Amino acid sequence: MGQQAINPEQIPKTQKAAVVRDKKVAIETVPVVQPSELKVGEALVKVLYSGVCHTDLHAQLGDWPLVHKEPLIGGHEGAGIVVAIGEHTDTDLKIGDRVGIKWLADSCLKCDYCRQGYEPLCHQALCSGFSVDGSFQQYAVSFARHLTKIPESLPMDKAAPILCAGVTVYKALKQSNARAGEWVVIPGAGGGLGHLAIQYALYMGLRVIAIDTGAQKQALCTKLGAERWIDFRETDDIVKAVKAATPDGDGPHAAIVTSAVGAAYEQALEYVRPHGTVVSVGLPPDAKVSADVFWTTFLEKQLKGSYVGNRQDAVEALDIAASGRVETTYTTLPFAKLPEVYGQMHDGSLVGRVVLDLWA
């Protein structure tokens, strides 16, 4: 059964939070939910760090075909410490545990999807920083059954980006069914998702072709182990270049499209080899994919959507990071810099990932 709190007097009445209203974000002072107010199944997490994801920007801009709560506290890569647990909560969590708040805030765990491990597809799923308030606040209410323990050997700031970006690309690579020694191409390889995808791919024994633009991103991708680099701004024919980058000229076995540009999807369907798989990860607003039905069928090409991972994917992704095989490239910034980070994301100038220190 859940304990209530270490010492309720140590939990303040107010906190800093990034609140979205009318497509604008501002740091405000808001109330902290007190331990006595927690419902069964809820935990209060003191958030130390939170990664910033493109999904947070989409939530602010409201450019997805989904409706989010408003006012909204965004964020879904929160790393923190459990400071209170709702009375009568059935959980193995304890006060003081290091935990991660992920995009998937809760699911029923009883339906057909949940039972098969497809928890993000649950009709009752709730999403942090979208349908419920997320980790851009110093004290966040979370659902105990979907909090993920962070390994002791993994620093909290390094864990934060793994909770969404890492889990997402790790799950996508599993969905690709690519085998050790095969080639995978990653459009958007120098970004927050892409640079982690390179490392998880290498961990799985795959060979990587990186697509992005700019000398800084090229240096990062090469340093991380990508064997081939294609700058999409300097390449006239992306399809031809990607195929030529593989030893037999047939193209890669899989594409993990982390880019949020619609054209990247149609290109990927053209350059993957016969029986190849394109995994959709990036979510460009209003984008459509047009594929030639004859050749898609004749060449047995596949397009798969890959949403965020389940609870087990999160445990595995964090364990791999804790082993030292995956290292997030990120900049740590004070909480107040969040609006500036959104601006960099919007114009595509952000390299790697940003982690916010919520107490700086």
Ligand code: 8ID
Contents of the next structure:
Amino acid sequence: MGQQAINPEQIPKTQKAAVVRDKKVAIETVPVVQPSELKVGEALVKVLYSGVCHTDLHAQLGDWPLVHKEPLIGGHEGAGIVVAIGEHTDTDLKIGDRVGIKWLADSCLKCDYCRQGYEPLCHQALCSGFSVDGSFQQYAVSFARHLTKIPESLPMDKAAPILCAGVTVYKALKQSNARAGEWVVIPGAGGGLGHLAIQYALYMGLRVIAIDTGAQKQALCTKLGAERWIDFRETDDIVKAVKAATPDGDGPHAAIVTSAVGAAYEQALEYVRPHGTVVSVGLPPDAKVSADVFWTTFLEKQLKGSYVGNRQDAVEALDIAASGRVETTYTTLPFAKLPEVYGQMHDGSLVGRVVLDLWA
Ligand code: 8ID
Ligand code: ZN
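What would you give as the form predicted in complex with the named molecule, now that the form predicted alone is on the page?
In what comes next, the whole complex appears, and the chain from above leads the way.
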């Protein structure tokens, strides 16, 4: 029996989960890890909602040069309730706490990287929905020290996409070093990460150029406060269009590239202004960034990778969302719709985020 648990009778023996095998996903009935089976440091979370991130689709399709567990339960934007905690776990968490399961499921907290707050770079990092089962299941085991408390005033469905998309773009914007009054361009602005990036950028006092495609994404980006819109399908010369979108024609101070397709990276180092920074966030398969050495050096341009965020970034990103200054645009769908969601994500027709209701 776990150190703390709600009445174990209330925890069922089986549950619904989205299981990936051989690059295909299916909703199956699988066992629930019981409180008595939890190891030190683990917590059992009743997942209420989970956002669907493009990373989940990359994982299913085997897009990356990394190996995931198989069979795999995906999902890493899980908002839920703690229902049990492993015996002898040193934690402030209590049964009933509202918590978020993030991509970074665990890290050692002792190594050089963890000590400096670079927790995602820890050699022992575990990733929800990749190296350990994630939030596309009704009861997920996660690690108490990396669960993030969700502020009381933030509804669980709205909180879910902040746990990856929100944290990631918030941290990426910090990495860009762009300051209030400066311009940032966001390729992929109408997607899950991008539409939150617009809002965190505005929160930081930045001015936004959105790049994506289609009337629906244009309407969303404009509604959220992007001052300029560039449709990548209808624009022949993206570099010229991005530079022209800034008042002095020199281009934005930073680019936060959140597209899941490599093409969005091709010109990013060309259109940022001298001393500008390109922050690489989207993780398209087999993509390359090519940079002209002369101009990159001569104009002091920078390219930075930015990979999710640490525990503090998560707390800050959730607090800002709880303040109402950043709000996810999402469609809530029943759990069983996950395969269809992946189809729409693949063809680029999803606007904003989809949040799955694990119990619908
Ligand atoms: O820590 C990280 N670096 C991190 C965290 C979370 C997610 C990275 N990601 C990665 C995902 O793995 C994925 O590769 O960020 C990428 C975007 O994830 P998402 O926001 O969940 O995907 P989405 O909702 O499908 O949005 C992508 C948008 O890009 C647009 C699409 O129209 C869509 O709105 N887009 C495409 I496809 N090609 C484009 C282009 N050439 C483009 N936008 C601009 N220019
Ligand atoms: Zn994600």
